[in-house]
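Only one chain comes next, encoded as structure tokens, the form predicted alone.
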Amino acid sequence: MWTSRNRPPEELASWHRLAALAEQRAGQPIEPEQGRFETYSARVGRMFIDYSKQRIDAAVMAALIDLAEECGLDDAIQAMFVGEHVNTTEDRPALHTALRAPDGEGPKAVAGLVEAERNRFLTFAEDVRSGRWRGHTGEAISTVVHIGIGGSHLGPELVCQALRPDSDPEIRFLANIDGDAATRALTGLDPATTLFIVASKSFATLETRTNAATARSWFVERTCDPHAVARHFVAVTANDEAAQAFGMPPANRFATWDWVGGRYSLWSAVGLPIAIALGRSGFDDLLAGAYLADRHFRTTPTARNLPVLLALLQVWNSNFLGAATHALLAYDRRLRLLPDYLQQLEMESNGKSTRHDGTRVAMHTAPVVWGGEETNGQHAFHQLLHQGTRAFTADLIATIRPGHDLEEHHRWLLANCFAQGQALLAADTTGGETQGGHVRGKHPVTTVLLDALTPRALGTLLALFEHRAFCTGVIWGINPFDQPGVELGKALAGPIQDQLGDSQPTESAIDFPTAALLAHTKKVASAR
């Protein structure tokens, strides 16, 4: 089994060197020396990354690369790819990279499973797209409702919205347990032409289970035929028995595995709505783009390895320059869900305070990730970015070739993207003053440019960010593949839900403030 190197990062020589460098460079502007852009930028596939606006120099980069070496990062990367148990708390591998490996190139232990299941769900997707798969009345499917939450939802919705928002069949997404979400998702649907995809590894996640049951009741009430469920519901799950009890025959059940975390699962059958929206060739291109990032990540030396470098920059900014938040600014409306996706990826992976060995970390781990759709954000929260007092970092993401023919619009969009990067880092180059006062500048910025927003380019982008999250977890000595904190709220919600539905309160472990809220809520509800 793979084991993390035992020494905490703050005990390493490179860590102390970085602390000294940060102190020496406090408050200093970045000098725009010749060749800086060429030194601190790189290309992978159809994606170009400029990190020359980071607060780094040759000495900082050398210390960061030494940090990666001392933390055993390259060993961890190789261990993940070959299937060692890098998910230490759950004692299992993390083999999401196997999901996008070409046939015959994945780890032998799982390659056959992956290839067989990939062919199954891609064939099913083509049957739905072409009309070969028909509902219980013999009509083709016109609407697909994907029911999931978290990792089983955010990735598929992001990709579908980015690449095929107007697909045929129409794709809808239902995640929130809020009844309004279910009502809106079901409004206007014809049960005879609707297909439901229930994506849940355990088939027991509260929100997904509740929404699936509501969708099933809605369907049976309108068709008066429980047996018709078999033509209108499919599952992506590791719990075959629960899916069978729901009414889904074997042909309607697609596998996911315990060695694929939810937030890394869009490349599996969890991506079935993506395959329906894009078709087999589009999904294959998405996988190919991710595989390109995988190959770069696994084979490129540290000094030129983009996911590693981006992870090292995140550590530098978070632990040495005091940046507590990271803004994700998408200068392409089609990527407006990217901040939500990366928020889960980063904060669920690395928002932890316990190391592999059970000891507490001695430094901050994941920054708070947030963001928005630009240029809307420039007329909202950018005021704080430019003149506020808090330290932060930012990724600006844009596409060079737009998906439309309004060239002037796109020139303005790119102009704003580049201008914001300039202002965030070096506002003082234009005097640093506005009518309202001082513009701070000196905020580290990375700019990511896609040649165009295609399945291949998006696959590369998402896989690169996955690998960045893994690398930062390794450096901090934490496990980026579990999420124990998520379970606490779920455990506490059960007794509270019981109390909300019971007119007679019972003794429980509910605290006094929550009990008071319950009493107030039940009083108002009963007065209707």
Second form
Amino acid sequence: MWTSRNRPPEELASWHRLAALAEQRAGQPIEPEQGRFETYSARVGRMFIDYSKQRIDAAVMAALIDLAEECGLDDAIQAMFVGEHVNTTEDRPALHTALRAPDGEGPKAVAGLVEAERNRFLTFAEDVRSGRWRGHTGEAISTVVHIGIGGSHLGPELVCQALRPDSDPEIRFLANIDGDAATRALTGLDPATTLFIVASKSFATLETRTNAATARSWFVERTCDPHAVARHFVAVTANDEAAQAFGMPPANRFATWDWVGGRYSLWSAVGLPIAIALGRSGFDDLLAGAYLADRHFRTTPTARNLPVLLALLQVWNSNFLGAATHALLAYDRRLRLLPDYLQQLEMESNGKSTRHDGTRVAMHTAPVVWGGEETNGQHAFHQLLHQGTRAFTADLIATIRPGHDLEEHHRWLLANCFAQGQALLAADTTGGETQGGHVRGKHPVTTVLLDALTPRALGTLLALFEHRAFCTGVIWGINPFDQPGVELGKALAGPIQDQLGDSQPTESAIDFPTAALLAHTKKVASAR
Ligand code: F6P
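Please show me the structure of the same protein in the form predicted together with 6-O-phosphono-beta-D-fructofuranose, now that we have looked at it in the form predicted alone.
Let's see the whole complex now, leading with the same chain.
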């Protein structure tokens, strides 16, 4: 049985060596000498990663690899794949990798379930795409509205937008509780040709339940036929009873499981909108790309294991070089949701300060992750990246073969990506102060190049990010698969929502400043 190694990383010999190396190298530039690129780059499937612009050298890499060893990282990786309870606080396995294992190759305990459900939802997706699935009036589905939030939303929307933004049926996403989002998602829809997917692992999330109820009321008001709901609403959930109570018949209920974390779930039936947009073969390719990353992660020695290396670099940058934020700069407009997706993956997985054994960490954990679509950012926040005072790291992501035929545009896009990488590293190549001050340079950068933006390449990239998050969690000694910190806000919102309505104030945890804010809001609202 796997248990986290209890020794905090700061007590390990490799950690002390890294601290000394960081001190020795403080302020030194990274020399972009020949040979670095070959040493510090790698290819996995249809993806190439250049980490030669990180602030590393042979001694740093050796110490980082020793850190992985001393933390028992390889044991943890093997434990995750075979289904040991690596999600210690919830006492469960984390088996999202089983979702992309080909038939017959997943862990025995869940492979049968996964394969049967995969076949069910992919068949359903094909039925919707082909028009075999018909609405209550006999018409085919022309629009799918996916209702879900967080992990039940970000991955599916990212992949749909990246790979098939103009899909037929059209796919819309409704996540936020803001009524503006629901109003927009429903605008112009014909209930007879609309399919709603309610995706919620818990089937208890406020936003999703509220949006699903609003969608159902909208639908029933227009069709005047509550029985027609069965042709227009399906659920994806681990809480089958709640979906049944919502009125979904068994054929409309698709499973995910408690051993699949929400932010790791796009490979399950939570990815139903992806399957509808791409079709079965496209979804299979996405899984195949992720499976390739899984095999690499499980079988490649530490010194060449990319997710492990990327995690070690994150630890080096966060804990030894003082980088508090990580920017994901997408030099491909189709990937503009990648920063949002990665933000949840990293910050919900590793934005924690309690270790597996209940003790507090003595170091920083996940960086603040942010980013944007390039080259727009170059005319906005890159000023701070080049001349601001804060330490950060950046991933620059681009695609070599574009999805359009405007070659000159694409050459400029790639040229800007590479130029920014060089500028972030090299400071003023002119040899001194630029006009208007010093360009700092020395910022650690990783460049990720996809051959083309295909389901396979994207599957590999996302799985690789998942594994990076797992590895950093192991090194810091924290559980990347729970999210207890989000519960407090949820608990506090209930009584506040009651009081925004007509309810009389009850004894609750509302503090004085919040109560004053409530009173002001009610006064302004009632003055309309
Ligand atoms: O509130 C955070 C969270 O629990 C995420 O971890 C999760 O992805 C999201 O809410 C949605 O949860 P569910 O799929 O259960 O609706």
